[in-house]
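A single chain, nothing else alongside it, follows as structure tokens in the form predicted alone.
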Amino acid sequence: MALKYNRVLIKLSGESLMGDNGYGISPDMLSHYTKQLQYLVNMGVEVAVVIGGGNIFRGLQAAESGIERVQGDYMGMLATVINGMAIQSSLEKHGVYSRLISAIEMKEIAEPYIRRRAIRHLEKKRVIIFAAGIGSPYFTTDSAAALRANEINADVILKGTRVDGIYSADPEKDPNAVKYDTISFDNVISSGLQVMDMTAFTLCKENNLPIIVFDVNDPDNLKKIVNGEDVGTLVTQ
């Protein structure tokens, strides 16, 4: 059976690694994601991952502790490296080859980002984990996901969330919220829906890179998506 998406970039939040904990990395959630990534690799999918660092440190909230924005953003980038190291360790424990690629140089633990090398890793069916955002403050991991996905010519961005798609309102607060199966970039903007931050979203819109928002906690969703089944909400032109 032919895959609908052969090269994907999966965007995960750092908070998704916490599980039921208030912070840090849950072994159960780490295993949950590892098994899903392993399954995609076994299917022949080329997989890239961008993960946030909100389970360890959130740069935008650093000002509350008296830390200036730029310094706080760099601290947040380092948190994504910690999460990336955890995912890499778990993947390799399960026999999945991977490469941790950091936008901030730290040669002892991660490769620097070189586009052609990253693409070659994908062609060899290694999972690549992009860490440290894009290496600059004021840009979120959403922006890193959009930029890297375009650079590596990914077929789609798969944005994992706690809900099963995009709704007209927050489904956890509004029982009358309506789920969209498909929605255009322009309608997302005009409706004021929060899919990604606007910098990332605009980059995807300008380059016609589709985004699928889905429930990452369902262990079958990723394989359904790459096989072409309708899961979550597709954002496209």
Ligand code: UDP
Contents of the next structure:
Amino acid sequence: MALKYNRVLIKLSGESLMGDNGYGISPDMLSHYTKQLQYLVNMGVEVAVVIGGGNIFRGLQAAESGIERVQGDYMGMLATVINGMAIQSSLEKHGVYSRLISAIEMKEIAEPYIRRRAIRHLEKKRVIIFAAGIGSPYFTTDSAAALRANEINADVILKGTRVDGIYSADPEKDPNAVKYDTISFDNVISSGLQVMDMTAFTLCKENNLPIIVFDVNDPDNLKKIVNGEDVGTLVTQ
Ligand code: UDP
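Give me the form predicted together with the ligand now, not the form predicted alone.
Full assembly next; the chain just shown is listed first.
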């Protein structure tokens, strides 16, 4: 069966790695993601992952602890590298080839980001894991997802969340919230919906890069998406 998406960028939040633990990296979640990534690779999909760091540290948290914002942001970026290393290790254990690519140079543990090299890894069906965001403070890993997805010519960004798509209101708070199957970039903005932060979202909108928001806890969703089934909410022009 022909794939709907041949090259995808999957955005996983750091929080999604912690499972029920409330902090750190849950072995169950690692194995949950590894199996799915492995499945996609076996289907022939080219897979890039951008991993967040919110399970360990967020820049905005820093202010509360008296740490300067920029310093805190770098701490957050380092947190994403820890997560990336965990994912790589888990993929390796399952025989899935991968490369960890860091936006901050750390040559002992990760490759530097070189666009053509990253694309070459994808062509060779290695999972690439982008860590350290875009390497600059004041950004988020959503921005990294939007930037790298554009750079590597991904067909779509798959943004994994706890909910199964974009709703008219927060479904965890408002029982009348309705889910969108598809929604335009403009509509997301005019309705004040939160899909990604604005910097990231605008980059996708301006370059017409579709985003699918989906429930990352359902183990079948990723394969359904690449096969063209309607899962979650599709944001397009
Ligand atoms: N961060 C940054 N620049 C980037 C990416 C991340 O400064 O390009 C910092 C920022 O402080 C952020 C933290 O790293 O809070 C962790 O990333 P994020 O909050 O995006 O992770 P997620 O919410 O996806 O777990």
